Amino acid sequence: MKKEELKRHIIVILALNQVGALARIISVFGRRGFNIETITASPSNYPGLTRITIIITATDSAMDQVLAQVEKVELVKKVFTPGENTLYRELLLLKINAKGEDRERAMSVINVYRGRVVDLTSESMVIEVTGSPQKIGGFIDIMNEFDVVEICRTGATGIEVPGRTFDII
């Protein structure tokens, strides 16, 4: 028997916005045994239900088995995995020590990049990026070349586009 392979997979979940609705749709993954790896929640274009986002890592039997069990909560309107032509996206601010030369090399990354300087210190500077999830890694990959203060990154969100096709993470 072949053992199966660990892929990265993205579940979008349309739920009531209720109070607990999160904490109990995430708890099913916990209890499964499945971390989560990113997870985005905001209101939807549907009036009264959040859109989340989550990215896990699973073999596909798995993936199935965690799919019906979200499904069975009762604040789940419905739940599905994107198609190829979804577009994805992710913000990442990073600060860093810089000054001087450091600072001229920095910005030299952050524009090949296309990010943005949004706060700057005579002794540091914040960046923000946003682009697919591929690049963000690799800006962050880069960017510990210099003195990386802080990271935060916000988890990848998607929207369908018919008729093109992307690389899905």
The other form holds:
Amino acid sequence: MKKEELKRHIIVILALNQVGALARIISVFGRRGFNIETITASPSNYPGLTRITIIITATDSAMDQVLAQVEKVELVKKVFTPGENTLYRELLLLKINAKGEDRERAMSVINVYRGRVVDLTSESMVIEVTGSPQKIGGFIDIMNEFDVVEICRTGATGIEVPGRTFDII
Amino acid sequence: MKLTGSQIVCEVLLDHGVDTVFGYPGGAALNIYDELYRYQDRITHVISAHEQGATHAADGYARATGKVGVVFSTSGPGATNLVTGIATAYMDSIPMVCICSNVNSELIGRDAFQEIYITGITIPITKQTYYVNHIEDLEPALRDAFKVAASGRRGPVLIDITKDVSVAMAEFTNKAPLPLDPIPEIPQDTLQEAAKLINNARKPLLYVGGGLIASSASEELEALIDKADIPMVHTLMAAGAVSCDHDLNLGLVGMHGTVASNRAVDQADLVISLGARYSDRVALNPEKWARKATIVQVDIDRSEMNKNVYVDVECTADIKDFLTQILPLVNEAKHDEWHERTVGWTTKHRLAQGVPGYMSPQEILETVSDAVGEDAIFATDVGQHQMWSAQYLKHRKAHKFLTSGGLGTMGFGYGAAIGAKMGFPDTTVVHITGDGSFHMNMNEACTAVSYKLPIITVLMDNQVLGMVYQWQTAFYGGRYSNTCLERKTDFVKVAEGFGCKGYRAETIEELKAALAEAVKSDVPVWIQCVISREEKVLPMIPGGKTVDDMIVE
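Form predicted alone done, so how does the form predicted together with its partner chain look?
All chains and molecules follow, beginning with the one already shown.
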């Protein structure tokens, strides 16, 4: 067996929105030894179905195996890996301590990234940025020059362009 | 018609043709058990000594009959005691519906007395769990549970019902069971490709697993073997898939498999797996296993494809369906040279004879086989006796060898034997065990006595935890950490204490005499067979190694 390289994979799952459904799906990843990097879950346009987006790092063959295992879960109605033509977005909230000149410098970066300041005190500011995971990553890198107090990001969600239609019973 | 939750449980069981269930009552389950009391003319409830025994019994019942096993428990410890039994069934894909009771809804999440989050605990060992705290969800959950347990690759499911739901009322009408999920369609090109590979192969081999038993496809398998002259090897889970008398049945494959089976895998140019999962006990070294062969994998579960060994052709299919469809596409063939070589391997390499002064495991098991005939059902525990049972019992039919293959659960056997005997009261049921395993669940003897189940226990007593002892001898310099039990248990007396009959055999004559009594007995019988602790399970391929590293004596 040749050594396969690790890659980032995005998995989209549509599952019945029931008590314990998320726990059961996540358990498949844990059971097979995968660490989940990000996960988002929210109601979908199909009544009663939750859309879950998961990012993991794995080899291609390990990825095939985990997809097959997830597909097997009774509550899961659809599993797919989005194609190349997919838009990904995530939301970042970032808090820094900044006064005076620092604050002006920060504002210029925030403007370039089309972020918004959503809370401002004399000491600190909370910034909101949405965009692709790469953009969010780039923004955080630059903001690390400041006194970053707290970071939270939602993890990616994505949609294919043009959209895929599902054959869901 | 308005029924209580407990009545709905019983009615849905009847809708699914369930007439035998196993379990253990308790506080949270009182309402359901009150209803089982009223239904006792239609549903026989077998009360075990311990919930674990009840799950193994439901499992053994399912393995022997092919039906879905049903087990009841109360909340808390009742539910957690099911866990080993559920995991055993899950690993071997045995359909089982576990119906647990929980505390009242308003107490859930408050750490009430005997409250446990059993639907969470059992996530990794069930196909699906259902937490029912609203009466309107009960009937759909029960019906779906039976469907899920028996569809596709089978397995256990668990329903947890809060106590208030068991008395709440809901509208109910009897209905037929939900249709099972359809079996996958086999693409024509896959069938053609597989048939072409079979027709062109010079050294084809069938590798048969538990999926073939689950699919009840023995006849179809034998037809393929005979038509195309293909030898077969089987896993532990598929003992009896084809009779051991068939010359092309090369026997058990893997760690303790026959020389013939393991050589055949190594030399074959085509391996077709039928419901087998290439576990570490078979494909000990996945990179070198069947190294010269093109591999075709047929399994009902797509996630088994390429899981452990990379294969050339994948076919997600029910085994019986696959065999039925491929048979007309396969040419009649003779592989004279391959046939003679593989069958030749089975006649050579006679295993070393036993330790002088003791009965050998082979003699014991052949004697037992002959005494009880080919219709007897065998249930085993786990360890050396299990491997010897796989090797030396005369497996002639499917669904007759009940053993914990995947999880390897010591203590499985007695419960499983009880379940099998409940399913087939007129069939001889033999429980093969060791002194280690038997100490784990011998308490279920009380169950066998109460229900007048004359199960024959053949206890291979070597006073050590034989399999671990064997590894300590071979790989740990004879440092026998916690394996030399030297227990003082007097099995004959204990048997009598339970209301069974007990015999002790040190020679084959004594064993034959005890068996002659046992087959006529109307109470359970224990036969303690004294064997040497130096008996080994051979041949053996150490973990991660290949047939070239096989130890034969």
